[in-house]
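Taking the form predicted alone, here's one chain by itself in structure tokens.
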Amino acid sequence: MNTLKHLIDISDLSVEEIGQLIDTANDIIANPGKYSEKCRGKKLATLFFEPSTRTRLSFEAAMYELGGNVLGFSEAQSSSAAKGESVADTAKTVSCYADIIAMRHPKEGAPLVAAQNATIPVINAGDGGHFHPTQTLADLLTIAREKGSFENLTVGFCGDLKFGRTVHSLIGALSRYSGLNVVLISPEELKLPSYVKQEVLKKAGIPYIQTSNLEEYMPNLDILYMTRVQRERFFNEEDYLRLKDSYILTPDKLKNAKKDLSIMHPLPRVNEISVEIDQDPRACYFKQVLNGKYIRMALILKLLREAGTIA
């Protein structure tokens, strides 16, 4: 039996877990030096089957960060994955050559899959719609930071709810805390999906509040969460054009938000959020990368030691 610990969702860390990566990171951002040769001789495989130009280079920037070294592919055609090899096949492979793996894939469920039948720990990357745990990991870091607790926040979240694995994801880690309040905001077409609502904001007995009215409930907001309208995730390419300006976020509708608000964003934008607001000391989203980059790290060396891979 298998017992390694992996990564695919969030929610394979308890609330403790979480909070040590959060401390962990941050005594990197304070000492960097004392982790500097943390994976010395240790080899991180990032197999992306999709496009990523942050999530790889963040992986690749935090295992080199720690004195390791980093092998791995950018694109399924790069891959075996074209002559038709299996994930799991590729995962068994991988493990001879390296110590831990960092996987984005189209498909969902396909990081679960190599977990299941590779000898190393396994980090999602991302897989489709599904996951994207160390995204949520690096979005709750910037809310620690920021915010100094996940308790007793109003959130708000813009844009595309119904594809955004991000999204879904942020919904699933705060709600374990107390005192949460959500805000979903979005086009009709784009709205939270139901099961999300049912097995996570309604279970956890989390108030919310849908709307397609941003402006409305801008007032309220400790944070808000901006999305692109993700072309990949369409069928439709009208569908994409008709709603993928649906939430632009200007100066003028900034005008009656909080002081403190913190505006976050997964990134990449596209032009969700104005150039203008770069310069405005609530928006967090460039610092989310830099915070990607050291709760990677964090994440690891959690996964390395607990797989006897390093002291």
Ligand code: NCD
The other form holds:
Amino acid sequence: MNTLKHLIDISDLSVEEIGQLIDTANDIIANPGKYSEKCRGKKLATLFFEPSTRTRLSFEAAMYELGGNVLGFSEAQSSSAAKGESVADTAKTVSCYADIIAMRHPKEGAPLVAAQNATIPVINAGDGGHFHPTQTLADLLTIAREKGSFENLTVGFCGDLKFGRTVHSLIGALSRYSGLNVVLISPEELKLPSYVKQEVLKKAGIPYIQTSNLEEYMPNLDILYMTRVQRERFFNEEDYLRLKDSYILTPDKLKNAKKDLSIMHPLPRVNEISVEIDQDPRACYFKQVLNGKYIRMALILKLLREAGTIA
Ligand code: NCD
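Since the structure above is the form predicted alone, I would like to see how the form predicted together with the named molecule looks, so please show that one next.
Following is the full complex, with the preceding chain placed first.
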């Protein structure tokens, strides 16, 4: 790969760099006017081969708020992928038109292939059931603002831990801070993949528990990260229908939870969190949405600076 800095996996960023991105995002929140011209004349290409609301629109809003412009497509069918063009050729082509790429693709590894062929920075905006590092940055900014630190947290991940790429990336990020305890709550069929357990949790010596019961460890949790069952990754609809409502968080299920629990969800929500919980001060999922825009602004600035595209 060339020496350009891309963001494909959250481990592409050091703990120090994550701290700097969070500091920049907090500064943008406090002083938005200071950043409104930073990307004047620069272009972000959003190449989305899979559906998205928050990720694509937050990238676009981020670039507009930095004074830049956006081009791209929101479905594979409207790009030359529909004619059989490779990801490598698409990346080379878009490098002629834009300064930075955000790519979402159903195939694991597609953004890495794009990065190996592009002459501009590439950001992975979600690759299949693999990783989603910019959602993790949004999650980390939210945790930093809610909890003040990433140390000594007990985090419960609930739902589709097999295909939920946001879970894989967030576990990877949090495993680098001390005192982490993880509770993995899922049906048997949707357990965390063993590559994440082996290469992340076991390697870092993080204590973890696997259970199918949402309420069992509720009193221990500082953060409860709910996820949707990922219908589009199932091989058959019957399995999806059987598993889709495995967990539904209702006020009753929170009766033994900590007063300062943070309830997170990358969204979209299907049925996993009852709408009554939206009024609960512990609900953080719409804060994650907003934080996602600010941290993506910080990320675009960092990558364009390192590429020498902006000062
Ligand atoms: C997530 C994704 O695309 O992985 N959504 C998002 O980007 N916020 C979660 C999901 O689709 O369930």
